[in-house]
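Just the one chain here, laid out as structure tokens, in the form predicted on its own.
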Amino acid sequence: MAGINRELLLDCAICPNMCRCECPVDREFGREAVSPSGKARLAHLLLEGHLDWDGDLLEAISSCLGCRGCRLLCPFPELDLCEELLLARTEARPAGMILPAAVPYLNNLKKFGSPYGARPAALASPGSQNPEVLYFINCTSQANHPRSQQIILELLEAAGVSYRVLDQYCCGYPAQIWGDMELARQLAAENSARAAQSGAQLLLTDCPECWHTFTARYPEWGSELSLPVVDTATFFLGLVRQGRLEPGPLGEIGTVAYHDPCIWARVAEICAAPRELMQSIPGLELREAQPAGRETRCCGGGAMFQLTFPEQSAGIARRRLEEMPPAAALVTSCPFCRENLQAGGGKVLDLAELLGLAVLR
């Protein structure tokens, strides 16, 4: 794993901080403690030696969705102020020290391999033996909306595409999240095991913070997938040009408007896609919020966070709700973006959801 860069965490201290505008937590917070150069303060002085850890500073440095709202305005381009406070958490903190709101998740992680407890039942997976698709069953989704996963499977059965459906493990990312890097590694070794024995020609995934940890983490943790990711959005979006889907009118709606996930938007950088999936859909009208795309505003559901904290979470989602135009439908594609928003008083479809409405007729 690479290691923390405790110069570019004591730029970020330093700064002027003009990234707190963008920053969800710091305006929902109020606290400098948690904006995020305070955060960075505090990283780069327990770090230094100067502070002890303790509860308060591990609840200060969790204080952080992942959304990278803070590059929007920093002045470093090479500084990812998230990754470095997640790898400050779960690096240099004492073993064994956990944020108590996460410890009945982190417990469920390690014993049924879902942070929200008991797995449902399997759904049903075709026994092809060289399948074009593997799909990765994220447990937020499973454990929320699994309506949601099973139009997943009904659009590639309806598209003529073979999958195999991955056993539903976590992808370990919750894990490290909270502090427990064997558990992440772990977790990340069987996924990989799983998907190399598939025979299949590519991994699937609905969920941005999955997609992101098969990309980017798993390399890091020594358990490189041997085949590529793709999002739904794209793959989906790919069956409709080949004519493989065909999306007719949706009748009861007729406008939508969309909320880019943080994950999707600033580090996969997939804003297009999803929106000419909806543009497929004959007479829905796509209304965009302000702001969105590369600029849009976290929900407050990164990271884990709508279960941590789950008060300001549900805050965070009031605001971005306040921002989005008036449509028939909110319409997204992270699950934890749905889940929040729907906390936050939201009506909301997964992009998946939206395109079976129109292909599953």
Second form
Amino acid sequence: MAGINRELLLDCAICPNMCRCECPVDREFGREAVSPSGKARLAHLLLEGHLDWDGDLLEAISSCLGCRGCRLLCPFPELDLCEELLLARTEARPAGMILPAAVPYLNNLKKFGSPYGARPAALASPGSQNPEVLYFINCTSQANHPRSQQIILELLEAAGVSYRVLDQYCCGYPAQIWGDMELARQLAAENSARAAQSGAQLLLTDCPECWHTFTARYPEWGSELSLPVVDTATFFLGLVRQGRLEPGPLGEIGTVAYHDPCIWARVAEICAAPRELMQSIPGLELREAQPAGRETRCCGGGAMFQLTFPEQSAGIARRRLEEMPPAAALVTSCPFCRENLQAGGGKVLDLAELLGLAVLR
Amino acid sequence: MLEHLGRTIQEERLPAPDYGALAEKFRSIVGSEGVSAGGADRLATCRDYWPMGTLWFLEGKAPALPDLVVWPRSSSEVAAVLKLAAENNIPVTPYGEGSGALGGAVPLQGGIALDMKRMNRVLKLDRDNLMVTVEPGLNGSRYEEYLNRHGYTGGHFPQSLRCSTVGGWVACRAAGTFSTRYGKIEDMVVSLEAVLPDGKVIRGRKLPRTSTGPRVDHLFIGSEGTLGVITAITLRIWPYPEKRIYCSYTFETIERALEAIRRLVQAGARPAVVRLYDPAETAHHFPDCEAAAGRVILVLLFEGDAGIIAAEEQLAAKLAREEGGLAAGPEPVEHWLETRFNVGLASKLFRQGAVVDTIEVSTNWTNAAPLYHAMQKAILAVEGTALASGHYSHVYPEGAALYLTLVGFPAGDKREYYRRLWGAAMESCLSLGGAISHHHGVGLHRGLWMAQEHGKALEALRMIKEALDPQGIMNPGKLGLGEVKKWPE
Ligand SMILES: Cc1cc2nc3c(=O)[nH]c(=O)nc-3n(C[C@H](O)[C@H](O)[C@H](O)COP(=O)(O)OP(=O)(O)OC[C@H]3O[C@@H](n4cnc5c(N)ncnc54)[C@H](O)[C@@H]3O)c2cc1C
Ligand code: SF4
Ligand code: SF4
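Next up, can you give the form predicted together with the partner chain of this protein, since the form predicted on its own came first?
What follows is the entire complex, opening with the chain shown before.
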């Protein structure tokens, strides 16, 4: 992220909102101010000195999930609106101005290294020195469904993969989203140093926002990780292909519907691996959402919306659930999606949990 | 937040209502989340896609700001809001998705911007009678997506499909690019529910045709928020087409191509899409089509029953041949389908200081070619104009719609240039007997020519407006119905 691209931001501000039908925030809020171009207009006028900062303005330009649904229809391939808005929030705002809803979570982050507050005791054993895999514990799973993290470790054990757990600090993403760049950089530096000390060959993550922060932000913040970052879908698929994991049939779950998390699908472009992994489970039928793959729609969990815009976040989840086909279980591969879709009703499993059921019988 | 923001054409409303106190009363109707006096919301609903609004935006100015933004969720809430507004002399401007091209959604006298986007449900899909009833704030793309999922199409594809509402389409008497087969929005509307300025709700019956006097609900088609608020719409729908055929032809002149099209539709064929581009637009949009070099291109898309469209295509091929047309294959149609929503160039041009606009008019076949030549000439004669190109975008047995794209780099005041540009275009259109708008509507700006367009009929329309809205609270200054103080002077 260089600096704000004022020309592209202005192109967007002039655009008649040609992507708004794909913007989940626009659909759910129904407010012109938070439509894609609406946000760009506010940011442009602000940067040009025609508007003064206030809470209202900050809230409006913070109303972006970072889902990049807008990019599907945008005529400007170079424009990533959510990045420009993020920059406008982080670079241009007066010091100390924070979205009120984010304040308690930011305080938690400073105090405990997790936006959710005190971290529970570390998982099982920390693992071995100089392992194959360094597993990064994401705060959201840890706070809300730690069992899925335990399953990942059990799968690693089942495949005979040596691992170590890195679970002290948040990746820094929430700090960045809420505009505390100093804190984001501190967390990045800390994580990067610990990852280097671990002697692992790769860092494994099951959170797309952590993945994005490690791969895209850490280099910009001067804390580039010294080891490659791999997502769980790709990693476990590799283990299945090598015959190190052998999925067996699932009892009562005959059909699954898969929800593509937006960052995996549109930024990392990881759509095939989770599908192939699910299809490696004998007898399991995969049903597609409408839309799916790269054209997926956000569950409402991007940009920590569950914490800062809880009602709208739940509304966006309900809309996404309406697009899912009937199936015995809904599967996804992001802790935010999992939590948000589950709150909207229905049985939701993380991809690793599904694999766990098939492998660790 | 808005302290430094200039307002270019805002008019004072007297006596001035006390919005601070009234906001509470509106909250008691629509809930606290349904009213905003915040700067971001007021600024966002201050304009639409009228190019003057964009030019002012680039100068950091708003045309006019609403005092409150209100989001109703039902027709009864709309009724209560209008009643309270009328009691307190508060102007109300309905707001869809702000894609209107003529300043129709600008809250000229402040007051309430009534944002319809939270009324976005599909109320009923009636498969037996091929109708659907929706709330007005439903986004166009989401409307079509819903119908497609259930095996239908709405047949309405304006270029603004993704950024406009069904209610906005009806309010502006819109047209989609598939209109030759499916009709304009007025052909699709079966019935409407609307709230009058005094809070009364009227509901048209969802019947195919009636002979029971004028359809009062249909008066709201094209009313642009000046008579009341559209709160539900029942539209015709079609089974999702079985098959599509794409074909294109190039011709030596616009005249020969128009003749082929006229004969085709008058023989009873109804291609969904019929688009004929002038030489400049042929070269701009289809640079890879060798058969089109130095000629004009006609793009046709047929859809529906396989047998019927095969016969229509055959007829098109025969008539095109007879008018000297050369077949250019399906690729230009595919290219058009892929690029039809791309308006990125306009942003770039505006940013570089250009004035960009489009003007769509309609006329009979006898005048179709002369009108294009005359309007193009008149527009190019306005100093500062760099481009005036055009295409025929919609056709009917009785005539066609002409869509002109204009780009100017005026040396002096852009507002003055804009006024002269439109003056030249509208005068030449009227002098040749064309209608000043085919589908964008009137809004604020085209009100200037409404008297010339309608003659005595405008007086009748004003009387209807006066009877329904004696205080003039509904979208004041629009549709040429009321006095406008600060535009264009
Ligand atoms: C890129 C682009 C392409 C376009 N292409 C086309 C095209 O192909 N065909 C076409 O017909 N138009 C086109 N337009 C014009 C525009 O999209 C249409 O006029 C559209 O119908 C407006 O819908 P909206 O929801 O954006 O309405 P708005 O712009 O928000 O409002 C338009 C007018 O309708 C009134 N209104 C809105 N909702 C209601 C309601 N529920 N009750 C009463 N009044 C209401 C408003 O007060 C205003 O006067 C285009 C515009 C753009 C920017
Ligand atoms: S993101 Fe792209 S399509 Fe969306 S409003 Fe901005 S410029 Fe237009
Ligand atoms: S990134 Fe998502 S939420 Fe943000 S403007 Fe684009 S579509 Fe809307």
